[in-house]
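A single chain, nothing else alongside it, follows as structure tokens in the form predicted on its own.
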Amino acid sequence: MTNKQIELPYMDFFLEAFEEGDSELIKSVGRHAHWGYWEAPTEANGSGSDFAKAAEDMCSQVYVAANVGDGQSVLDVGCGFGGAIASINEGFTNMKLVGLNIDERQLERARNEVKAAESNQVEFVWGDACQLPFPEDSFDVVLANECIFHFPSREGFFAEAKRVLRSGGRLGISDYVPTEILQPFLKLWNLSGLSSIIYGKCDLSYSLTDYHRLARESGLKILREYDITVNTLPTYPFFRQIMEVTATKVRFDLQAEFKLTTDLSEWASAQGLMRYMIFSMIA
């Protein structure tokens, strides 16, 4: 395996506050590095136990949008710290689960941390999402949990995620999806490359009519589409909070340019310029 140099400034920001010991941090995000969901986002209450069960929370609507069953052959595509194949791996029985990502560092902790049930198998390799190292028609479903942005090419992995999809196999992602009207402001701020200073090259000016476009261009059907912004608006106090806090004890550097991004992300999501979606497709 030759890993490919990966830059991604707040992963680093966890992983040395992780080594550091920082156990309310590894509480809220040393399981799942993605935004939470609350059902009713006026009662979340900022502590790192109530964003974590948030960020489950997420994590259960992209598989149970994907329609996630047991006896299951389940794919998920950039998976952090396991934490979509820890939670599927505690809920359903007989399953095959591969998590695949491109950051061995991110790799070894899920190994460390997610140890397959009695009846399952748990498996974590490396892998680009746009040339995945599995045959044709292997997995009854391929999540992607808010990371497609980081992927070289969505339609790469749309084609790859069509490919390796049995018939009838279903492909659930969360992703931020702009309206027509931001769409030009990002990509602009895409060839700026200001987008990589916090959260490494991200590609977030994909519209719902791209969406639509790629799911038609790979051959697959789109089954639902929700925008749940609302319900993830309390995670940007929650990730001002986690700065303010730990990074005193490491990438301090980081801090200014990560409130900076915060403050941008919730202004556009609140008033509804930015979306956060969750789609559910079939090949």
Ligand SMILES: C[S@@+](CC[C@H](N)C(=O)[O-])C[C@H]1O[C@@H](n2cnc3c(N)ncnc32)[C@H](O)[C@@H]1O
The other form holds:
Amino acid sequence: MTNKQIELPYMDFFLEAFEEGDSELIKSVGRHAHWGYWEAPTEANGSGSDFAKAAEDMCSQVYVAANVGDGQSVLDVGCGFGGAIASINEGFTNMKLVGLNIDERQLERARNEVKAAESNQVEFVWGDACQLPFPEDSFDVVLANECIFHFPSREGFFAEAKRVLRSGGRLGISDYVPTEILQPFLKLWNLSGLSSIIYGKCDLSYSLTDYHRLARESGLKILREYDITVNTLPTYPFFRQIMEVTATKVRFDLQAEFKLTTDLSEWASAQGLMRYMIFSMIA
Ligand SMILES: C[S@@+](CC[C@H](N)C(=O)[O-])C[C@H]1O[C@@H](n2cnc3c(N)ncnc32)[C@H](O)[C@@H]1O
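Compare with the form predicted on its own: the form predicted together with this ligand:
Then the entire complex follows, led off by the chain already shown.
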């Protein structure tokens, strides 16, 4: 497989900009393609390196919640450019690390960027989150960092995560979780069949109640769920700034939707209507 398998215009944009050597963008989102986590959000300074550190901290929030430790086998589903695998590879020993993605171009970047540390094994494989190409009981930890909303179905992914996890293994997830007030609007958006021009197909309609049902029906138990929305808020001004700097390189329709989506998401997050949550579950 050499081509992307899914329409994700933001990924096309990132990969093209990386190819052109956009060093600012590489510094900020070249490793992690997700929101940042600031322990002290008022201290965010808007620089690329500040965002890169916040993205690194977000990634560790998820794998710490999933209890990643030395000697484990870890699967990162929807692994982007391999940032979570890189981070775990740098921090832990005797690891078997596998990143999986449906977009071969991102896997290619991950393979070039992430080399296994001495005692670790690292592999990046092509696959769909809802049809994981691994036997049952293969992993101690499965991670899904800010990607589950793109998958064909959360139910399908949960069933697959449970299947490939050993008994007692952990699933770590970060996702946007709407309140019950916002949920009907997001369900209507899904029914309309529309895709975001910049973010592609995203189903953001799963509430906390839905997460509890998903865990119950797939035989997973939620150990921890926590709301870190306030720690992610500096992401929005940073993204607006990226777009201002790179605006001339981006199609007008992408620019316009990027601005609208960023403004709306920031508003919904600041109002407490859309939460950014981390879940840790046990198989
Ligand atoms: C917002 S990015 C997050 C990437 C990465 N987890 C990170 O945090 O840097 C969403 C990722 O999900 C991947 N993805 C989307 N649909 C997928 C699927 N069905 N199976 C596997 N990966 C998928 C995309 O290619 C992309 O890498």
